[in-house]
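Next comes just one chain, in structure tokens: the form predicted on its own.
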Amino acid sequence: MRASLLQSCGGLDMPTSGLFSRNLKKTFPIAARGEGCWIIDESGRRYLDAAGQAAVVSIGHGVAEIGQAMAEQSAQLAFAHTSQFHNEPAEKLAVRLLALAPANFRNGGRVYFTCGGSEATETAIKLVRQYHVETGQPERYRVISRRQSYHGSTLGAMSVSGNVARRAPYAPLIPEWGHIAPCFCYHCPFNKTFPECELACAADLETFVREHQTETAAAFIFEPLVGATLGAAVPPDGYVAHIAETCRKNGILLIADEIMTGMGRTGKPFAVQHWGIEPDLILVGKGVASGYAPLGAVLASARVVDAIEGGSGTFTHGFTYQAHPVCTTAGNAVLDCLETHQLFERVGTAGKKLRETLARVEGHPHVGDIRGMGLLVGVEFVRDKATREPFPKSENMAERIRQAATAEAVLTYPTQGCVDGHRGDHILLAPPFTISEQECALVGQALVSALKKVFPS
């Protein structure tokens, strides 16, 4: 493959890619085709997909109805401008998530899609400023969000993030609204342990509000489970209704950021649903297309909805290729084969065989805690399990368990910092909805070989 590009700038001594590549300094494998659980290299190498590349596979690799439909759509349309007119791909998929989320979202509720997950996130932070101005309620601008979040990496999606490394590059550029504790019981940020701490970090929204001029407070922007950031931290019991409520309380609107965990992802079609919430605008990205092609969006409650249509009717606000048809037509597909072949319901179930498969390592000195939900699961790795203490950053631990797996040919998500921006080492596991109990079985052999590699006294 390499020598075919080298050949086709005539032969000249020109780098082995023209990509702007993530790591300069890496060397990438070309991914050649997908098949189930599985990815497959240029030199036919298998790997098996444990981390669903970055939380976004859930049907699978490879399943050519997907593809079949994208085609025909595009033979049949394949762009419109949504100044001009819709297309039906879009108002169908629309329909169809309203009918998947919370009540308040079915009866006058609408749908804006993106191109992904950053580009829904801004749209939210710029739907919730015109919501107020609407309502007559200007001062509101500040969009309070959580320590240790990550929201995507447009400087909108920065500005409410709280991951310490990929903020620090451009703090310049970004602006303050505020950050309330992270809710993170493992390594708690009031040293409390639950339920003994009444819910500490829940209060520490109303704390803010308080003390930070509630009236220019427009909304509150969370993950149900923290991923990437907090590798699939999961709420203690009240929480998610005490922040609902503090929200409530106070005219915020609430924001469920479920582009990594929304689409069944943790066994419900969207996380808050475990808890009985009704926020006011869900975020979606990576499975509402599983991958197929580039969809986000933003699900509008009818409230949201209604202030703007009672107000100047229209979003100041728009993208190129919103609500594309090609897109959109991926997001129905996707949704049909999540549907007829009940993945939704089989999240429950595989998500307890990868548990019970990670038991082979829960025991080892330097796995701390494996948390989450279905099959959104993180694995942290600590120095000390006695006192949780993590690894100095130096170390590079979760990269390095990464590459051991890799070799095994299983492939996870690492991220430092989830500690305290810098330190704390995990892997994330979100595989497809479809994986086996065989194949279960072959991550926990994996992680067993990669930790005796990393630690082998």
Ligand SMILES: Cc1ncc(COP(=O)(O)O)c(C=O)c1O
The other form holds:
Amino acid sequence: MRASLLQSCGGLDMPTSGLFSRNLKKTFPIAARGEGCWIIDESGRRYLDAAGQAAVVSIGHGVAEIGQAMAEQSAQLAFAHTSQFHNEPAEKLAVRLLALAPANFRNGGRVYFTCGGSEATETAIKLVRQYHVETGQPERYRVISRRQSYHGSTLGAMSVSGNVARRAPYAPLIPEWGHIAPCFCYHCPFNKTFPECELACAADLETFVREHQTETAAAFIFEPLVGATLGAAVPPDGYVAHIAETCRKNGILLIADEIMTGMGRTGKPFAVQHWGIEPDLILVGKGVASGYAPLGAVLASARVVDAIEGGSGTFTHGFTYQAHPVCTTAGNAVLDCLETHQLFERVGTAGKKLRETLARVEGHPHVGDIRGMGLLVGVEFVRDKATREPFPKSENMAERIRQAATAEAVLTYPTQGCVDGHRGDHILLAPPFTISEQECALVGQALVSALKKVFPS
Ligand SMILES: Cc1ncc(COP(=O)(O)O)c(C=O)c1O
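Next, report the structure of the form predicted together with the ligand; the form predicted on its own has already been given.
So here's everything in the complex, that chain up top.
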């Protein structure tokens, strides 16, 4: 099949793909197989997937039971539209996700399944708006977010994202509802240091709502650890509780975007559970089906559900493929695997092993910071370790390090812009929860070699 595609395109040197790829100037290897923490391309080359692709794969690649469960479900019932039927796998997964969530979701919460993270963000934006309409506050519509954040690629999700590069081309299409400062101690936007800063970044939400018409604010959305944009930036003690309290005091709903951090990636089912807060909505994606099916979800707390149920009863929103039986079957099978093999519990110890091996590069003059929680770890590269000065954007350092690590057969997830949206280079490591000690060591070794190649002394 591949050979005939190449021939019909006139030979190996020609761009042969019919896919509208992410970069039309690049060629991509064809992934042929997955086994545990490894991806094997069509030439047989093996790559250790230290990024879990994009912090997606939690149970590892190639777990046959997931595909078997999906095939059985597909043979029994592949699809039924949610305007006419519910289905058993979706019902079951909803209950199981709510049971993992904070207490305010467990008694009367509900789950809205989507086909991925961006759809979950879109759904949340509309759900918080409808909550306020139903509760007699129709003036509330703005979803406040943070600069240097990412919540998805559709237009609503982009409007709450603060990722400069990903927003820039679409600026005229995106409404501006307000962004506050990021919470990023390594490059503090206030040039302060914790704890003397007294959480200036959290206070920024209070200032913002005071100065920008509190009465129109519907919700605040945040990533508990900022994933792709800031490379697993962890909030300091007190930050999460502070913003939760500001939201509560001002009648603003709190949306935790756990699309990257959720489903165990940081060592608890949801990252907010590290700080004991109860958001109004939790978004999941990525790990909820570990890449076996396109699946995301909005977990709505009882308070939000009650408002709609006690009002019109109808959420004016819908997707043809919401709560898809085969995708939610994948979600159930992945959760079975996480539970049977106690993989949530494994994240803490595997994360420690990964950090131990990263100690090998910690002292490197261009490794500025290693941060994160559990198996969501960022490594930031700086030109000057003492001043934390980043490399110029044109040096494309994150990508160069990714390429050098790939040459060592280890996959990482590079991003530029953590400092100011343009400068700043990091790679994200988010391997499957099954990663072994030996595989962790390979990640450390690959980074040592990659850094030698990129910075020959
Ligand atoms: C925190 C966060 N929110 C939302 C999204 C968007 O999810 P998706 O790509 O599944 O639409 C992502 C994806 O990287 C993400 O990391």
